[in-house]
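A single chain, nothing else alongside it, follows as structure tokens in the form predicted alone.
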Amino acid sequence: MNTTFSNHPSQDLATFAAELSFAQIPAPVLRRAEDLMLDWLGSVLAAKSARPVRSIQRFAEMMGPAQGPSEVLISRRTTSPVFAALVNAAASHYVEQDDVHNGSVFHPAAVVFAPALATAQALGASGAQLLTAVVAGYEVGIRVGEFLGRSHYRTFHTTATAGTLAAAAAVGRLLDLSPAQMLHAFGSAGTQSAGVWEFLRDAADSKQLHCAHAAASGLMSAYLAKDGFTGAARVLEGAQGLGVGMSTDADASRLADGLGSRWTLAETSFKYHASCRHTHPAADALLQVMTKNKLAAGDIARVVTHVHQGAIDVLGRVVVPATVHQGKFSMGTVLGLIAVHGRAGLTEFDRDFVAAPVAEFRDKVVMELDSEVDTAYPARWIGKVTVNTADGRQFAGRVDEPKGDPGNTLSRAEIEDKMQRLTQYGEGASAEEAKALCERIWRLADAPQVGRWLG
């Protein structure tokens, strides 16, 4: 792999994605990619009956072919690659259990696996080819997210914006694009990047559309590039590119950072709680305090969560959640579920996100900007809480690596258990089917052809 970089970082990134081979990827990175794939699959199947996802599914059924080479996982129907990617990506992000890369504040699985799987099925690709494409998508999308910087995330949903390029890279690798064609795919994907946070204020369904659009647009961009369609050569760092239009701290040096030696896929975290990742550090810190000091929810009078600015920017918009999904972006609701039930899982959210004990605890929780936490973010997501009890005691909790981070990761047994719980929750697959999917993914690297997964 050529690791000599030019003064054209977009081209360097495109060349890396186009030339990446299975043999160049370290074995631990490939095993991590398999872990992430199984984790993603659970999230998709958990969203089988979700109303916004079903809306996008019905749209795809109206507009797309009734049969095709690519599988819609939640319906077990087949269609064209673009419509399968559209629906599977929409389902990926609904239950808030998909992965996240801390430094880029980006959820790669939602926008990489869906278009990559759909394309691999259409092409008859091998498991090794699919894994290579997935790694290319992660490495590109994460670096684009890091390039766009912290300012971007205040308004834009990075999974939606960087996600178009991640999807283009994954599909482009499967299509065997040349470096020049991959750069064109990036140009077409970048000019379609979109997705803003305003939907949180209204509890709107836009997050599912963000993922669907990113996956489908990235896939289309790669296929167009294969056909000779051209895109902007510097859509990221150019004078009128994404960096200028969507950020005030864009750093083009991040685009080619460590290509071929730093594998950002291995830095990706799993989600333990079924909520926005910004709530997880404080949730773990609160659980630590309550467990250590044997506190019950009723013992606590006030909780101060010491957070980074990004958490305030996103979570501060939700005061009293109107829907389960909005509740996942409410720090007080998440901590209320932790305090009352000891966990903030899908069942707890569905049943109790506005229940009296949780709502009462929600009103005891405040967020305060903490300079240490804010300085460490986004490379590290530190959890700090101060807990005041009704009888006048005060306790401090601190978690330097929330559950699911690379240094505090989930084992394969824990990932399998999570996947089984997600599929059971959404009734997306039977226990026997879920077990078979686990075994299939652990053997994916040796599969001569990806084929269908369900049905």
Second form
Protein chains: 2
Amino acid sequence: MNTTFSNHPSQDLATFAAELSFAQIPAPVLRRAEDLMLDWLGSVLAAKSARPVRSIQRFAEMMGPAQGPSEVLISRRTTSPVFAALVNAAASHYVEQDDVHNGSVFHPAAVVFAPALATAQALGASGAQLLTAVVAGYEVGIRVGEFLGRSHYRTFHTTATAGTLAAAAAVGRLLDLSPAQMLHAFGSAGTQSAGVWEFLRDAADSKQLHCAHAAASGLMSAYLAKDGFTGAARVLEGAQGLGVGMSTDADASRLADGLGSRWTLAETSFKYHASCRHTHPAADALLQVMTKNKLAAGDIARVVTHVHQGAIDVLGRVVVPATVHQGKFSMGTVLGLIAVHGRAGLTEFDRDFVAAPVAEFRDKVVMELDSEVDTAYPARWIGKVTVNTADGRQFAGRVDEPKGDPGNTLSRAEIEDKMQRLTQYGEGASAEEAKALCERIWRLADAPQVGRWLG
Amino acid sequence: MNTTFSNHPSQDLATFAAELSFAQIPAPVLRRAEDLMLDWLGSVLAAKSARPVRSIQRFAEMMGPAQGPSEVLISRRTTSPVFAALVNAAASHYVEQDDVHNGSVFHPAAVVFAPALATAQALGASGAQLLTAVVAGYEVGIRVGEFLGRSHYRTFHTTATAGTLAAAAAVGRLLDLSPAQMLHAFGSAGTQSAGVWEFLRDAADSKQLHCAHAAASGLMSAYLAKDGFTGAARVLEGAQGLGVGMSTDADASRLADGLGSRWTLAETSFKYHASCRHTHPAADALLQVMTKNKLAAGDIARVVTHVHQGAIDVLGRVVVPATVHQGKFSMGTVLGLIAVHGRAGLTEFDRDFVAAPVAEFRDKVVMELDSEVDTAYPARWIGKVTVNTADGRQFAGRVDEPKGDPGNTLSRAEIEDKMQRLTQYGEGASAEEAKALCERIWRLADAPQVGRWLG
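Having seen the form predicted alone, please provide the structure of the form predicted together with another copy of the chain.
Next comes the full complex, and the chain you just saw is listed first.
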């Protein structure tokens, strides 16, 4: 891993983002960027009718132009880039099925794709230009998230804060900003960086606003920089910058870590199950046991999940879930859905989180602290289960990386399947339209123009 | 001073803002609100051609509707409320002649008037409704600034951060938000609260972006709340709120301090001279001596300014100013302009900051630390000078509050004069138009509709 050493790491990062070329990006990274883009589309279309997303859509319709070069995917209307970015970003994170970069605890898709797509459509950019911009956005946003660190995440929602810079980098690359202009865009984006976790206490709608704000503010920062508007050169690492103001363990060496050799986009995980991620390793291990041994839910008498302490802390409170959301934090419910349906997706949760066969299975599941699993966490999320059948057999299941992580990533067929399910769940597009979107994305690198995607 | 005691002070503040009525506001506070509004108009029109403001104007024209109910004062075009608020707010702070609340170190006009005017125009609101909204914005923003405290100001630009809530309160009052909706608007505004000082190091354009961002984000938060979008109930004082994230001395008791009895709007100061505020007390004291004793610049051989330590710290570095901006931090230059022209306005600085008679006077001025002045600071900014004439006389001048502070405020004639000068400086309106604006503002409380103000 190469590391750039300078006394101005955010300038190194801005220069990298401004100068990134399609030819320079390894093919596997480009393919993964396409995978993540399709995965993002599913999340957006799943949120078509979500109340908070609709509120932001109505605001955009009230305040923005009624037509324009950029597409609002959930309404199929067009408007100016900033409003398309605002609404599409608001939809990105709603069903919580979008991607995540573990090390930075940052959800890049939610803040990168919406402003990049809106800008690419406005500029008549090619698919290769859009992909290059998206990679720039991921590489910048993830490194800013790593820079801001764990202390930042205690109060601030990193997707919201690092998100403004990720969006600025992606849009800035499309606008062909010079390195100096890109640094100005970072300055303007950083000084609009915002978003605190306090909303969790009230289950308020802020998460959607955070993504919308990051996308729109970052886009604005890049457009302003193109027009000569200046920003702080060290908005991240300076003495009155974000690191000092919003973190106690900010690490400027992370900003330029491995630029050009380490592709953080390829470290990004897909979310496979629609549940709390702490349930995923055990869910995958149970599925492995059931598939390998051709077991049905009714064959199983007991499941012991061998977990890390964090799973017990987060999941231990929910025994019988009262809401779908609580169901996603119930290990027994998640494993029950896996056992009965072979999956724990949004549809299964909505329909069956307390259905009789699922509830019956739920009561057969226990969690036990496992020292190997606990020691490996959080670097590795090991899944271990012991399954006892009604006829007296015992099986051990184990996965070393949960489904969706880079070492156990989704195949294109699985990504298409997840996207189709999300789209149908939200009634965001027909199956035929979703299929056409898949084909469009798989051919994106060769598209002379990004064009309009729906409607 | 009444203080509301509850365990949810931001709810008290939101309830106050939502329920504030025109009838409840004392007449002197309303008159001061009109004064501040006219003063703000001068600042906006002075910035008509400023490069960073023009950049934000072009962004608004590219992204926003080409027509709408709200007026962009510097371009005389119309657009939707959010873009009119964005551009007018960007212009508010550029010439640094807008008002300031000393205790909160917060510039309320810059973030309150632009979104309030844009929304009032869109709703067809009356002058009384606009004034009520403006008072709500000042009362909320100043208290949020006081809540965030001194530690916040070290890294964050309070006008930017508290500004989102000030804007949300003003717009929310116009939208007739319920107390619960107003609290949601605060939650959405607070979680978009942003803006750090790092840009000062590069003299970057962020100050204009800060005002624009606060105005637009606050406006959006209020409109979303009206549509049912929810926010954190304790975004300010909660365990993962702004106080914890962006301050080490946040004081929740300030949020509801004296609601309904203490009118912080009336504590707001006008900026009279176009220089660093540390020069103002001495400038006023010199003017007093010269007026009273009918002295001309050429009569004076020496001026000793008796100052607080902070003035020496900030002003001591500039002896011979190289730029207009440095001139504003040169005590001798400021007093030279006062002595030669009787004022130190934007025009005088631009034209004469190194002109021969000003430079000659500059070299006659010294600063000396004064224990009485230093002890009184920062609660009181006392101005003391000793003036020696060429013919051997000596005069002492003293002002206990600099011109523009609440105890030594500007008359309406002085406010009109300042506004006319600012407008002519920026060529933002003709003298006749500026006069008509003055008359409009002085009659605003009786206007059935706010209407369009220019063009």
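No experiment lies behind these values; they were computed from the predicted model shown. The term rigid core refers to the maximal set of C-alpha atoms that superpose within 1.5 Å between the two forms. Numbering follows the first chain given and starts at 1.
Item to check | Hinge (C-alphas switching from one rigid part to the other between these two forms) among Lys294, Ala27, Gly407, Gln67 | outcome: My reading of the hinge gives Gly407.
Checklist entry - So how many degrees does the small rigid bit swing against the big one between these two forms? => result Comparing the two forms, the minor rigid body swings through 29 degrees.
Next on the checklist: Once the core is aligned, what is the C-alpha displacement of Phe349 between these two forms? Give it in Å to one decimal.
Outcome noted: Looking at the C-alpha of Phe349 between these two forms, the offset is 4.0 Å.
Checklist entry - Cα shift of Gly298 between these two forms after core superposition, in Å? => result Gly298 C-alpha displacement between these two forms, core-aligned: 12.8 Å.
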